[in-house]
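Heads up, the chain below is alone and in the form predicted alone; it's given as structure tokens.
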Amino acid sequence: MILITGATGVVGREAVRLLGEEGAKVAAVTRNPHAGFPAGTQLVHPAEVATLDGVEAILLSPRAVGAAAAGLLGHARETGARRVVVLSAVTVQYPAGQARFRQQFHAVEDLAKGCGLDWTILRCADFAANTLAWAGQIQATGTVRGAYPRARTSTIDERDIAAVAALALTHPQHAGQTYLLTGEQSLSQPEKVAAIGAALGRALSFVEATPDEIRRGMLAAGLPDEVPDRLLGSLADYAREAGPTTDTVRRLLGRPARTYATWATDHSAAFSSGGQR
């Protein structure tokens, strides 16, 4: 069996999806009994975790687990569980933002090198879906107001994470390797707008706004202080120094990382007028 924390995430949902496809038996971790996975999904609490048995690998979330991460690393090995993938981030490696952030993965990584089983490490450049957040202001708008508009990442797909996520789990010769992945296209934030646009098929826009602009913005919309903070500390680093961007999708999975311009057209709906996410 293998277990999938954040099961519910855009990555550990492909995840799901891609394991059950391979013919693997999946565990996905949700407080949702209506969450829609696939048949044949096994649907568990997270308050039950600690007592399953049959875990043979595990897609660690930190978000996701928190600070039950130890003890469930540790049951996972008393009960004869095999290796362990962690969904971790490029900023360990290439720091930007807040190092409060990037600690919090660094510390996960650790734990896993050191829980007893075999680790993956997927350091992951910025999601696509992130971009998602867009959505409202294009429906609207048709503008998007964002701050460090010179800001470059090289933004990757989140099924292209789920895809070396499910290669990792289940293949051992993936065992005490970290791979850096990052799509293949650095971008800036005006670009992936443009991309949105082309994909419906009109102009956007991209207005620069200043970052206590942004920053009170996202506050009134009721968002925790944490989302800013990692927005803006990671971009005002990354107008300075483009994040990194590897061929590692490509070496792994046989095929080039999926294109931001690919994303934008598959989910196009998110964007359109009365889309829904």
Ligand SMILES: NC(=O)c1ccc[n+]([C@@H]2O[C@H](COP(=O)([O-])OP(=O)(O)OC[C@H]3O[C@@H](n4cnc5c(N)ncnc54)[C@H](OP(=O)(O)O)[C@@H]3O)[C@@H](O)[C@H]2O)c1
Given for the second form:
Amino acid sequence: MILITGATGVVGREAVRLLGEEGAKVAAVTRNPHAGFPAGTQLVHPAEVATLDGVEAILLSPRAVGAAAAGLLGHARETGARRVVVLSAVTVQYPAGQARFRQQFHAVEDLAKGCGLDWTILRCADFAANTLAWAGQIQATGTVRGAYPRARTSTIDERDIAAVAALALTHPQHAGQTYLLTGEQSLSQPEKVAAIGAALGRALSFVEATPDEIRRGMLAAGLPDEVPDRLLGSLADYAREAGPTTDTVRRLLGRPARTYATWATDHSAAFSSGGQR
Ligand SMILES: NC(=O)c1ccc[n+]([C@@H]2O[C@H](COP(=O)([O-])OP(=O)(O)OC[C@H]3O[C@@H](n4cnc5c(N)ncnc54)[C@H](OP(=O)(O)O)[C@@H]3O)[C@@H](O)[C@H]2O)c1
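Let's compare: the form predicted alone is above, so bring in the form predicted together with the named molecule.
Every component of the complex follows; first up is the chain already shown.
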């Protein structure tokens, strides 16, 4: 059985789907007893993970597992699991933003490397799905207000991360590998907004705002400090130096990484008026 933590996230949900399609037995960890998954998927509450037997491989989502990571990996090792795949971040290798965020990923990587299981680390660029945060503004005004327009990253389509994760969870040759997963195109924020506009068939604009204005807006919307801290810190650094670009997805999957334009087309409903995420 393959255990997917963070199973209702954009990577976890796709990993559950792909592995189920391949015929794997999948256990999806979620706090939500009503989370819908493909037939045959076993739903597991986080509190039940420590009682599960028969887990062969684990997809570890640091945000979902938090401080329970050491206990989860220890139990898995004792009950015969063989491998763990960690959803980490490129910032561990290419520092950007506040150190405390990349240190959290570093700590989970170290746990995985020291737990006695075969490990694979997926250091991911910023997910394309992060730009769903623009959906409300685009629906309401056709304009995105943001700081650091020149910040460039090779955003990755989360479906490509899930495809690599599914591979690493089921094939032993990825043991001991650290993969830097990015898209293949380095795009600025206005270029990403333009790609969404092209997918919608209407012109959208990006208007530069000060970092303070963006922070105040996020806090007024009820978001915790951590959200602007994480976002603005990394954008400031990516405006000075673009995030990394790799062809790892192409090398591992035998096809190019999905482009941001493809992601925008596939998610255009989320950005159109009355759209759903
Ligand atoms: N977004 C990025 O750009 C980026 C880049 C690099 C790495 N990552 C990492 O990639 C992983 C997957 O990201 P994702 O966006 O697919 O998933 P996510 O939305 O961060 O989390 C997936 C699920 O985990 C559960 N969860 C989230 N926060 C939790 C908390 N504090 N306590 C307990 N459960 C929690 C929720 O499931 P239920 O409510 O169903 O329990 C949530 O739907 C994360 O660990 C993230 O840190 C993200």
